[in-house]
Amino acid sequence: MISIQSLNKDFGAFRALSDINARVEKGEVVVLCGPSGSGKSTLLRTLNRLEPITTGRIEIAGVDVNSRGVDINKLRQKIGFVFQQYNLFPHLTALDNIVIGLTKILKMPRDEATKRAMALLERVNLTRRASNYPAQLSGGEQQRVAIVRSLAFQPEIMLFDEPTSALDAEMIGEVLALMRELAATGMTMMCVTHEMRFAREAADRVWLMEKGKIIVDTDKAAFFNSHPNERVQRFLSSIN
């Protein structure tokens, strides 16, 4: 579903993304970790191109995300992106949050695009809210929204850039809750978080990021049980 080839990102002198290659099969759950600037968002964003890379090659499905002939808007609607602080409208209600990209971007007639933007909301059970404000929303609330939007687009492949870093410990459990359910369909994911409960249930892989780099590629039981790779076990000490 993804594969990526020897791909570097600069910027300016900085060299945030150090040839990385790597594959996420079909399916695949897949967490990013590793310590703050070791270039796990940076990855992430360059996979839907709002980071341009400055050499070598990403594809989705197929599709070389760079190449000059891709629509890139057309590739997005297949890729959802969940982001750390949301990014919902403040001037629309949790309902049109969601009914907005599917009028506006698919052109989906608006009572279709109401009927599937509440049938979303009914999924992670705030139908209730539908009327509401992002301001009059918990944060638990707001990002089951954003998910929600992004899921209204039916993609392929789910992103989450740490989604649960700027909520509370009960609302991060909302949100781990419904990303387990979606790992659990068969969705393609790829998710930087420091959630390791998350990653302990749900990945298929983990990758373990330093300065740019992909220093560690495996599966979540060698991971996490007695890696013999000494980066994994100081990384696993400090965040337990």
Given for the second form:
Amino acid sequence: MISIQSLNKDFGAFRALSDINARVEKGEVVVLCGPSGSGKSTLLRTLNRLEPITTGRIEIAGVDVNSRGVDINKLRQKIGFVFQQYNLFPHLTALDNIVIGLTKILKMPRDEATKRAMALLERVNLTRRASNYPAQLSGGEQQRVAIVRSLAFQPEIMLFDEPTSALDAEMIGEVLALMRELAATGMTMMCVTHEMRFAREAADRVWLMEKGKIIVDTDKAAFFNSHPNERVQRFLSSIN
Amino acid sequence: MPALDFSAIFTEHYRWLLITGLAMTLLLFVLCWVGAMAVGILLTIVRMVPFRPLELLVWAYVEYQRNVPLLVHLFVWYFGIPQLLPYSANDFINSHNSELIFAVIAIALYQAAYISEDLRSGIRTLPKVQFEAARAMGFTFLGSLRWIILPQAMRNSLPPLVNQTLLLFKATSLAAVIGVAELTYQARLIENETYRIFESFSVITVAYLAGTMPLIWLGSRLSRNNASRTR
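How about the form predicted in complex with its partner chain, since we already have the form predicted alone?
Next comes the full complex, and the chain you just saw is listed first.
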């Protein structure tokens, strides 16, 4: 589903991503972890071209993301992206945050879009918040709306960039629950997170990054059960 | 005789002049406002395209408009530009109220520069990630501006936009100097004929106030609506 080949990304003289080679199969849930500044978010952001790459190649469902001919707006509809800061549109209600993409990008009739949006809000128990503005919602509620806003496009891949880092402790659970549920449906997911709870429960694979490189790419069981690489051990002990 | 005599300027004929003057002022205001908004938004969008020459072009436009008095712009459009136009264009314009056309163009282009500056500062206060979030959903560059960025920028810029609208309303009076028969023009006509100078100008003063007060009221209402929504 996702294939990354010899990917390099420079910010000026700084090499943020260095010779990344990796694959994600359909339905896999990959957790990206590693110290801050290791390039996790940058890697995630190159996948939907929010971040242009320097050299290399990224293919999503067989499409070269960075080729000239690709319709990036069309491709991005298949790739849900969830930000750390939720990034709901503050001038629109929770409902309209979901509806606007459907009516303006997919040109769906308004009543059909509203129906789909309400069904999604119901899925995350937020129907009663439909007509509230983002500023009136808690962080956890905003992030759940942001997640279903992406789901409204029925994407094939969901990317999460530290989705719980900005949340208070008591709200992290509700967002992780939604993500676990999503993983269980067979969604292809990549998630940058420090939540090893989520990795333990829902991930298939774990990528450990350091200084712009993927230094460990292994399945979950191997990662958490006395992985021989001492850097994995160091990382696990540093976050616990 | 120092006493005031309003009846002298409220004869049927002068009443008619004042009413048509008021109508012309309102027409000028509406046309200029719509034109200024349209051009102002266009300038704002063009300026956001990451292409340096376009950016410079808009910068030059804004500085030209801001650094030359509106009265000069009016003279340039009304007296200067027709000299450069082909005869056929002049014939068309002269048979279609050329004073009004050139006044609208001059005032709208002038105010558009200020409106684009206001909108730009409104956009600057938005977090950059709003644009990213829109693009990540699949909105095009223009779609992101149209549906996500500009609506928020408009709200952020509301106080300066209301202010610009008031200035624009008052600026319509300058059109009198190129012969647009709006309120100020009619007042001058009336005081010339009746010598009731104070009376003439006090009547249009009240008329201008009657136009601006509702605008101020509308502006503060919109601001309140906004505030209650986002907080």
